[in-house]
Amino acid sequence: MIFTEHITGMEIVRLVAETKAKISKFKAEGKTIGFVPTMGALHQGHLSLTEASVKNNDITIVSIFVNPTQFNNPNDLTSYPRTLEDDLEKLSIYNPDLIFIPEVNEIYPEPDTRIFDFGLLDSVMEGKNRPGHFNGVAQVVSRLFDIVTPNDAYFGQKDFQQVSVIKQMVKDLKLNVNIVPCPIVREKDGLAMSSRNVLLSKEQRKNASKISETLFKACNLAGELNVTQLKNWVVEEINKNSYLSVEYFEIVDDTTLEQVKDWNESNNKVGCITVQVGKVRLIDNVTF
């Protein structure tokens, strides 16, 4: 059964077996593979990802795929916008050359038991909100990485964890997969984009923003506050607004995710932050 459509130019393949032939083919062309691994409900940050894969490798991929194994909360999983068609109407403008839309069975056509320890990097911040979130991840980017075998794999940095936790996992396993990173595209107000925004009213959205605001705040009281104090000020800044919660507030080192308590312990700092607006969970990050 030939599971493969065409729709605006773009080809989409549904079955691992047709794609791992198509990739096969391709690479016996010696055409260099770029690959965006996304749960679909796509906004600009995902076509980013894709532009920069468009740009800089000879065949892109763009996988669509609401991955089960990394929702601690069924509910979370169940409320996850899917938005299929528009989806595709995005991805058109960029003309990807495969779009791999898998079930459930093809990435999974047995239960995976595999369990990964990422140390420290998968225990604090999410990790520890989300417990399993990021074991999950390992798995099914580790699982597409084998089916379509990429040069390049591109990742926002919004999700700046889930980076650190993809980076750690190809070491580990030995992966000749190069992560690249992308900056984290925002709305105009300062709101990183995400697939979760659609599900904020209107009046919770209008006050999401002042989660970027803050964070851009603090950067420029970093000078003035020692750490302590400006972790406190962040959370309280936000948790005045009685549409947010904050659910964690830390300035990590950007390499060992390790809390840093003095300005000068690491060169590179990011503040990663996580706030309840009503039922939804949004993260956001900031480097300092």
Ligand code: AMP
The other form holds:
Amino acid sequence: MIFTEHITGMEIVRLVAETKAKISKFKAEGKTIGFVPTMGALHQGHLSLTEASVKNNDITIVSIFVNPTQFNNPNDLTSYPRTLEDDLEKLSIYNPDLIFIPEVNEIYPEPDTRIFDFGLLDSVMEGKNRPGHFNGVAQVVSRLFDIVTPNDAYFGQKDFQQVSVIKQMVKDLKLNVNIVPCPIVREKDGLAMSSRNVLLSKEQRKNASKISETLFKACNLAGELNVTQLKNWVVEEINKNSYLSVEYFEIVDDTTLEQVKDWNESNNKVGCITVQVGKVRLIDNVTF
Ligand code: AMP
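Show the form predicted in complex with the ligand, please, because up to now only the form predicted on its own has appeared in this conversation.
Every component of the complex follows; first up is the chain already shown.
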């Protein structure tokens, strides 16, 4: 279906071969390529990555692909919001050069059986709670990098652990791609923007702001409480709200993702949280 091309002047490509051919042409002209991989249902978080890419590269390519191999929960995959027409309209503000919207069989003509080993990076937090998730992320991102061959690839710090895994993957596969982490974009009340936020009921949405509110307060309390006390405080504070249930809250070193037990142990500490809001799982993090 090519019903959306008329909305904007952006070029929409659905086939791998066509995308590769266009990129070869850009490269032959000496142009730098910025790449923003997304799963669609775009919001200002995604657009901030697009804006950064457009600013810093000759050519920007945005992909929209809901990658089945990174969903460990089939219901999550089926209920994942899909809003293509809206997405294209939002992207047109930044006018990226190519929008790559492949079907599943374009990305995976055969099942991807590769198993990646990221050690601790994918065995804690999201890796522990969503088995296979980061393996699926590595499969799709490596495949997309192979097609797009970007100079720069833009990822949001909202998915903090994902950035660590992708950086490691780039190292392991010896890829020549510069990973550019971008700051978390938040709603007015502090809630980290997420495609899944639209799945929240009005009441759930209102109460979800308690997550970031508590993380910000935790930053101020870090001088007064030790690490264990602070972790317990965050979990108790959020769980007091009947709409919210904390899956985990960890304070980790931002490079190794090892748990920090004492404030002096690591220079760069990040508090990562996952909260279940009804059936919706929301993640967020804050730097201490
Ligand atoms: P997704 O469509 O959820 O796979 O996200 C695509 C990219 O957008 C990932 O690099 C995310 O980390 C990034 N992203 C999602 N939400 C935000 C946000 N609130 N702020 C910044 N980046 C984000």
